[in-house]
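The chain that follows stands alone, in the form predicted alone, written as C-alpha cells.
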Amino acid sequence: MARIVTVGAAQMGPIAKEETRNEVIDRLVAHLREGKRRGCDLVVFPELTLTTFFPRWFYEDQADIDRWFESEMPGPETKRLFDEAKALGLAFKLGYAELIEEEGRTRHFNTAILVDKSGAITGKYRKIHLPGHAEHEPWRQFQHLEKRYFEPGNLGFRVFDALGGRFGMCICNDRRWPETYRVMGLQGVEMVLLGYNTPVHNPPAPEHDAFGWHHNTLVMQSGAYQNATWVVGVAKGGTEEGVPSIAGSQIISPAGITVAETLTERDELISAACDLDECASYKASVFAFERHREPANYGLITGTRGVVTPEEAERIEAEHRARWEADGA
C-alpha cells in the first residue's frame, strides 16, 4: 500500500521591509487554504518566512537586529497561523529567525520547525552552513550578514517521524553541501524540507550569477537521488527591496526528477502527491548504504575543514582507517 503525502510548496514573493508580521501571515494563511483545497497534508514555507531578508543590511544596534527575530513560537502573531493550520488539518514547515535564552545566554539562530496536524511542533532544525560575512562590507551592492546575525545551528541534521514517514529539514546554503543530505540519508530520511532566500547576484563572485538557477536545481536533484529521498525546495523569490532573488521552487522525487515547479517569482503554491515508498527501491539497491558504502576511506570528510596537501591527506586517512579497524567496524 502506497504511503502518499501530498505536499504543497508555498513559494513567497518579495516581502517588503515595512510589511508587518500580520500582513505576511495573511499571505501564509492564503497558502494554507489553497493547500487544503488541493488536498495537501503538508505545506512547506521558505527560509525566514515572516520578514524581509534582513541580513542584507548592516546594523550596529542589537535592538535593530532583534526586531526581526521571534522570541517564542507560536507567539502573539504566529499563533493565528498555527490555529488556521490545525483547523484545516494541515501540517506545515516554517522558517524564521529564532531568539532564545539557552545555556545562560541569548542566542540567535536561523531556524525551521515542523508542525504536525494537531498544531504541535514535532521537529526543529537550526541552519548549520551559514553563508556570507560577519563584518561590515559597504563596497557590496547589498550585504549578506548571516555570519554576523546568526550562530551555526547546534541541533545537527536530525530527522523526525511524522505523517507516516521520516522527514528532515535544512535551510538555504545547506542544500549546496552533500554532507547535509547524507547525514539525513544515513537516518533513513524519506523527505527533506528546505527553504531558501538566494540572491541572483553574488558580489564576491559575479561570474556565478548566470548559473544560479541551474545550481539550485542541480544540488537538490543530486541530494534527492543520492540519498533516495524526496526533496521539497521552497523559495522566497522576486525582487525584494531592490535585490533580485531566484525562485524555482520545486518538488523532487527520489529518482532526482522534478515533478512540480513554480512558474512565477510571486506567491505561488505547487503540489504533488508524493509516495514515500518510492524511496525504498533506491535504498535497497544502488544506495543500499550498509552494503556499498566504504566509510573507512572517508576520513577526510570529517578529518579536515579545508583543503590539505596529498601528504597530509594520506596521514589523516591512515589514522582514520586504523581507528575504524580497531573498532571492528
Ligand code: CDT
Second form
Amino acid sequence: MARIVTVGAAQMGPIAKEETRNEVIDRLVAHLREGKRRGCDLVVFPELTLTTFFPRWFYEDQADIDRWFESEMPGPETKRLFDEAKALGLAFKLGYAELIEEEGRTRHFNTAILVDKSGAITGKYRKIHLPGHAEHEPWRQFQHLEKRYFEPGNLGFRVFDALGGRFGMCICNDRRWPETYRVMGLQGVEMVLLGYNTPVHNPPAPEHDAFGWHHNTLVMQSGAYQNATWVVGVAKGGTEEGVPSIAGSQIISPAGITVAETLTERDELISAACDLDECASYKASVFAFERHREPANYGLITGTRGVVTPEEAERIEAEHRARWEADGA
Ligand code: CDT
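Counterpart to the form predicted alone, namely the form predicted together with the ligand:
Time for the whole complex; same chain goes first.
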C-alpha cells in the first residue's frame, strides 16, 4: 500500500520592494505550471510569498505597513493564482500577511493557508513564534520587526485532512521549536508544510551566521524524524533589497532524510513523490507516542516560558505529576 502525494517545493528568489503583486503572481503561476508538468498534487510556497520581506524596515505610519497585507483571500490579484491552480488541479500552500477585522478590531497575522484542488481554503495557520523585536533598533544593518507588525497566531497548531493524508503548517521561526512539530505529531500529522525568510546575518548573534544552513536542515530533519512525518521547507532566498537570505529548500522524509533539495537561490521548484505510509512504521515503533511518552514528567514544557531554578522546577514538576496521577492517566 502506498499513499503518494507528489509535492513541489516552490522556492522563490528575492522579491524587490517595487515588485507588484501581479508580477509576483506571474512567478507563482510559472511554479504551478512547472509543478503540474512534474505531476505534483500540491505546490508549497514560502512565508510572506506575495511581497518583499517588509519587516526589515521600520515604518511609523500604519498605512505604510498595511500596504503589505491582504485584507481578502483570494483578493482581486490572488484570485488569478486560485483560478490557475484549480484549472491545473493542484492544491497549494501560500504564506501571506493577513489583515482582518476580528473580535471588533483590526488584526495583523503572518498566515499560511492550504488550498485544495477545488480552490477551497481547507486549512489556515497563523505564525505563533514571532522572532525579532518590537522597537526600532537603528544599530542593526536591517530590522526584523515581526514582533511589531504581527500578533502571535491564535489558531494553535491544527492539522487538516486533505489529499488522503494529514497535513500541518508552521512558518519560519516556528521550525526551530520542537514543540511546534510535537503538537502536530500528537495529532498524527503526516506532512508539515512550512515556508521561511531567514537572513544569513543575525545582528544580535553574528557568531551564528556561519551555521544558518546547518541549523535549517538540523531542525527540519529532527522535526520530521522525531514526529514520524514528512516536512517540506520552502525558502524565499537570495539577496533581497541588499539582505542575503538562505535558500536550501528541501523535502524531508519521516526517516529524517532530505530527499530533494534546491541548488540555487532563485525561483526553483523541486519535487518528490512522498508516500505518506512511510510515516507508519515510525509511528508504530520508536515513536509510538501512546506507549512510550511519559507526559507526567513533562510539566515544565507548559509550566514555564523561560528557564527556572532547580527548586522552582521541582515544585512545578511535582504539581504537574500530582495532577497527572489524580487524573489517573
Ligand atoms: N522569518 C523568520 O521567522 N525568520 C527568522 C529569523 C530569525 S533572526 C531574527 C528565522 O527563524 O529564520
